[in-house]
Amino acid sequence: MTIVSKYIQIPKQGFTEFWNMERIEHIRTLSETGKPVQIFNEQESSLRVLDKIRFARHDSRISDSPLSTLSFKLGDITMSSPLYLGDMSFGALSGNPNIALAAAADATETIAGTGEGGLRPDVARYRRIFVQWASARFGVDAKVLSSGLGVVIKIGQGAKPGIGGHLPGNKVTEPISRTRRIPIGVDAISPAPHHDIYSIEDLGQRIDALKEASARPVFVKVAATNYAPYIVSGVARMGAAGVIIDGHGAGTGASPTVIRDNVGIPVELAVASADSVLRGDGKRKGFSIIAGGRVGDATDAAKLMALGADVVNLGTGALLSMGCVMVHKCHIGYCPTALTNKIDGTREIDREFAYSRLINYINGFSLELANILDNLGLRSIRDIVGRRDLLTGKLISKDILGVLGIEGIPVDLDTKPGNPWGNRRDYYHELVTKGQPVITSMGSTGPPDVTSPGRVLDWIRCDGAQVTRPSIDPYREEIETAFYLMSGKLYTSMPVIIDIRDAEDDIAESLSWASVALSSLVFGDSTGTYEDVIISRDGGGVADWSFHHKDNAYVMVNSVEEATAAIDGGNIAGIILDEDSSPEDLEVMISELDTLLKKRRIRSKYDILAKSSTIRDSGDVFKMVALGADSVMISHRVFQTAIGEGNRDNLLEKSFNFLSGIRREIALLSGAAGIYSVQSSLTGNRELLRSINLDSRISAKLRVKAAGEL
């Protein structure tokens, strides 16, 4: 058996990383040294709202004897420093890991959340964790919730809000069976729903019973998502001793791609509107926040709890210190680092040496901690807890501001700096391989907030359901998917049209044979081979071109303004609003449009077909059907950056995954959402979505509120 027992090189980094080079090595230094290294961090380049926030007046000495205390009571649990542990499973982690955890918050006095997946005998013979009541149950009985001191019902991570715990088989060998109850080799999901969990008087029931059961203090994890701060108040008023609020962009072992690039907030909106909330309820006295969800330094934390956190959430940062290079392929099996390697009697952490980092750390986050509350004149940890009069934003648009309820100069950014592609490679090429959802781990590097926003799209994040609307579990129940256009004339198995216009013969016969198999369609000139195509044909007036189905024309336009004289002045079934010949970004067009027949009380009349060369996914897709669409067209050039350049083996079959795969990832953000019926319930419902600092006039036009914005 192989053992690390130190600090494996890092890779180097091919594309941005909200953990990057920097980041790690200060924590590295922390876990090497124990001692504070550097506080007040600005991280000048980042587009994380949390790292546009700054403390207004400062020094910034750094002492190894910090007068400052950290101490406090949480609830009747005596804190040393108010640090929080993980929540990782042992099957998301290899074992090793999850004992260094709790018996470093033994040493340390802090917590250690034990995770999904039943509890490991070496891990429950510690202290100080907190033990977790998930949705599939998995392991738990009366003996495992008493073993900690405190119980957390999980209803939601912020890397997949709405959906259920994922460890892939691979990974279920015989420890994990044992522990989790399971068999083995098979995938542990999880249900996305409690499925006695319904309302907020459902989760007042199951925190009664678990209080009763345990004896011991019972908290509820959230994903941060639009709703989450009234659930925050349910949760209070249900008697529970506090909440952990997961942001979006935090880690996890195994997710869905679509879901942790899309779904959910981040933390520091969602404590911000929480904390205002419970407050304006009268409900915050003796209520516990723990946040968490890319807590990088003490200063992340610090100003987590200016904002009305008592308590923040180590989980990547602590699996930093104990050596993870940040590769994201913990759901594979083969981690480097032996952090989450599958059990297998190959490889292994040496857990002295995880043990002594995770101390190290622990210490020396705690004392760059005290030395920041010295440098702001303050003398207890509680004092900083709610105090947003010490923060003030930079560069930070104005709904956000009036979110997190700080001073500064409102700022509306460009809202299309970046590349709309990204680094999309890996999950276009598993795409086409497996043709179904993608899975990946560790936390988001997508935008807005790590890599620069292509799109207004990117800007935009979507809904995760959480108790007051139940998500729905896409892998165990069937979520309609479906679209008729043209008055229900037209069926189409899923709101996506591939253009085949220009396409390469072999290309066009693949996606219009994929297209026919799935029900469908393409967007291009008919042969006459197959149905249910959209065709195109000269046509005038309005537009250089019309398209029509048998006896039904579609107008493509640039603007809304032809869309309307296009409306006006015939009988069409619907309007193509192209991008790719208009100046106006395609999401403006689309909810100016939506809403104005919605006005003129005529919009089920008429369908709304979004085209656009840089429509990269199905987040893409689900976006501009909130915003509107009925359909959205996708470049067949998008499958070709899927199947490399040059590659045509397999066509038929990519071309199937490709589609098939699209379809199935616009079912998990529905079910995530809460969606049993994406026509009926998606179609211009932009309540499902939130806008995270995207220039205030954008989010005017499209509607849609600022997340954190209730």
Second form
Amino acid sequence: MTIVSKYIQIPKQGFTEFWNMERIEHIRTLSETGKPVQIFNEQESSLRVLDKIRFARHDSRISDSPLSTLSFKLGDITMSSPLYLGDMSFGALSGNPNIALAAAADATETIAGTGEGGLRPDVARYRRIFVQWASARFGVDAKVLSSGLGVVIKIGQGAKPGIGGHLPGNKVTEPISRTRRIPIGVDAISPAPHHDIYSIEDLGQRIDALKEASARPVFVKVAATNYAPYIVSGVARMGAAGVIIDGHGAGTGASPTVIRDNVGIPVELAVASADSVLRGDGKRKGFSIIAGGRVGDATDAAKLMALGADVVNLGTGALLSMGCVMVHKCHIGYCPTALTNKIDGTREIDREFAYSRLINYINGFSLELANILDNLGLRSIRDIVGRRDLLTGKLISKDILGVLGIEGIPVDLDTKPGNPWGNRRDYYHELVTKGQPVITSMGSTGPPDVTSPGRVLDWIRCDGAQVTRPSIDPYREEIETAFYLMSGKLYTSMPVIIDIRDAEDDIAESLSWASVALSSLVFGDSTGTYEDVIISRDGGGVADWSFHHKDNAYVMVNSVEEATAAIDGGNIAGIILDEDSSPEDLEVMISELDTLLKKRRIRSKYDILAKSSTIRDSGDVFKMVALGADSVMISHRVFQTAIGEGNRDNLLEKSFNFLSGIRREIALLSGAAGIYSVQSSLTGNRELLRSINLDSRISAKLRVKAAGEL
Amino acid sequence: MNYVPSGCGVFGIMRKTDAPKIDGQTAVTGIEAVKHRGSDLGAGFAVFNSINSRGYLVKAFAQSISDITPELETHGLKVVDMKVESTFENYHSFSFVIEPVPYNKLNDAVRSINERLWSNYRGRIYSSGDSMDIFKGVGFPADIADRYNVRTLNGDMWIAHTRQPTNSPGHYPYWSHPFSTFNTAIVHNGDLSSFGSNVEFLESRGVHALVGTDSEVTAYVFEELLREGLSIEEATQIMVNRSRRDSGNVIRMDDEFRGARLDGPFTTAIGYSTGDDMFLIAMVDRSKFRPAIIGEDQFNYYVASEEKQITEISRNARVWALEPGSYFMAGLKEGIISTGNRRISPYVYSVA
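Now that you have shown the form predicted alone, what about the form predicted in complex with its partner chain?
The complete assembly is shown below, putting the previous chain first.
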């Protein structure tokens, strides 16, 4: 067996990463020394909103023995520092890290959340743990509930709002099986919602029951989503001790990539908004907010607390202190640092190593936090909570400044500093190989916070349904992804049409075949042998299209003006908005045309098809439909990227997988948003979208609210 | 527009053809039985009676009467009587009797006035009709009943609600239920994921200035579908949104009225008067995320969140659960049109 007892070298990061070398090195230094290193760190190039928030005035002295005190009471629990280490399960982590976390929480008088995976006896012997009551109830019994200082009802998590926990079957070995009480080798997919919590009244009953059963305070963990502030207000009304708000970008042991990258909002916006709602309702006093999701350092922690958090949650940070090298392979079970690997007796992390690094990390982190307080002229950690007046925003839009409730000169950023396509080959390659939603792990690397955004959609996130609107489990329930076009004359099993114009014959052939097999549509010039699924220009397919007006045909245009002219020209089926030939943003064209046709009360007479060659993932399809598109045309070039230039192996199977994978991912996103009827409930439903520091003028054109706005 | 979700308890009761009218105390009993599902942040009642010959009854919340009366007059509505019914902090409930005008004229006027009033939250017309009256505001159901003297009133049908908001913007009465359009009252326990689409559907039909709850949207969608020529049952079938596999909706309706379908959790009770007949409707989403119980006895039909709401009024009533994705519908004259449960067929009672 390999024992990991030192830091291993971090591999060169092949793509943009929130946990960049600078952040990881900072954590490693804290973890080696236990001393404060650097405060008021600035990540100049970062587009994350929290990095655009600064403390307006401060000194920058750093001392090993700062004056400010960090201790306070979280309800009845005395804390030495406002840190919560959670909620990583046994299963996601490989055992020793779970023990090290609980032991470190005891030693430092902080708290460790156990996550969903049941309670190992060697974790249960530590006192300062919060045990978790999650939707699958793995290994939960009355004794477990009263083992720690508190109970956490896990409703959602930031890495995958609207989706349940997921432990891939290859990691379910005997020790996991015993603790979770599930069969060996079987995927442990927790239900998306709790099936006994479909409303705020239901949640209230669970809170009461768990308080009664455990005699412990009950916290509720929610993902940062569009309506999270309302949920938080309901949680407070229902008598919980507090809430854990988990933001976009938080780590995970396994999550579908499209969910991780597209659903949920940054924690800084959710916390600011939730704090405002709680204050408005008179529910803030005596209620605690624990905030997590990309807490990179003590400076991030201080900012979140100034925005309204009482405690910050360190998950990924704690893993990095134990040696994580951020290779996003937790779900596979081959973690090089033995933190998240499969438990099979081949590799283990040294418990003492993990423990001592964590202790240093917590101490160093806390000392930095105390230094920040000193430099802000404050004396106690409680003095910073809710002090938005200490903050100022730089390069933040008017809408987002409003949500944050901080000073700053509103600035609209350049919408397209990056590449719209990005590095998507790995994602698509896995999609065409498996035909299933692509699974990944750890925090998102997506735009706009990490990867530089290349198109308007990159600034937009989707909603995750929670509590009052339960998410729907696409693994277990039917989500209707089918769309009718042309007033019901045309059927497609998903709002996706593959553009095979200019494709080589074998590619066009295989994509057409897959469209027949899956009852979807293709778009081309000449009909060929697939007349049942093609929208073609020669009049032989299921529908016609044209560059100019033609009766009952779709007309391809590249501006809203051309679209309205075509509609005014007479009887057509709809409009194809072509991104490739237009200088306009496709998103804006879709939304404006949708809005215009609604104003003229003729929207249901025409279809709006959005044609693009740069679809990042199925999330882009979902978002374009929510902006008003009736279907999205995806270029065959996307498929070619997926299979690799020149590769022609198993084309039929890969084409099938491509379409099938996209359909399943759309179902996942819809279920996460609480939608059964995708066509009826998603088309034009901008309420399910939020923008993250997007140019305010574009947000207004799209009619999409800012994240954190209610 | 801000979206304000809420959880809740609902209640509906309608008399049978030859049965006596139902007093307000019965409606209060029916909704107070699930007081625990609600809060002090909103409750309300709708009472239905055959046509009020005095004219139309229009009710509004506003800070000042001067915000409402001139608007009514500008829109060609002649006020023959006015009174202040109740006050919630700075907001008064005004009740107006309007000289009869064609239904469309009244309806267009109400929409237009609400658009103007709502642009700066000055006020809101929350009820209009010739056979329906609404009493609602901030408080538990019993408080609202006291404020409006609901207990002593009699009606052919009552709809009632107790509200559990997950948010309560400033404790305004605007967000209390029932929500109403002409002669239609709706109470709702749910949180529609289709809210945004339903709003888009309404905007595509020229309906703007909604207060921002899915409950109100439900009322407007119902009205809009009827306006577009659908029968009550067709409108209900579209809104209840069964799986396409077994919805029975024809594709044209599916396509034309997309955006009118409700998605996500809802248990909705609707009271509706056509002038000739009166209908009590209850519908529930396909997952049945929220409870919905139907009852029937010799005299009345019942819709409730919990069984005890019915049995506290009528100990021997027959009660059954609404099946997921189904609806209950009964007409005062027509009797039961749909029981909402395949195992239940309507009784035939004879009234002694």
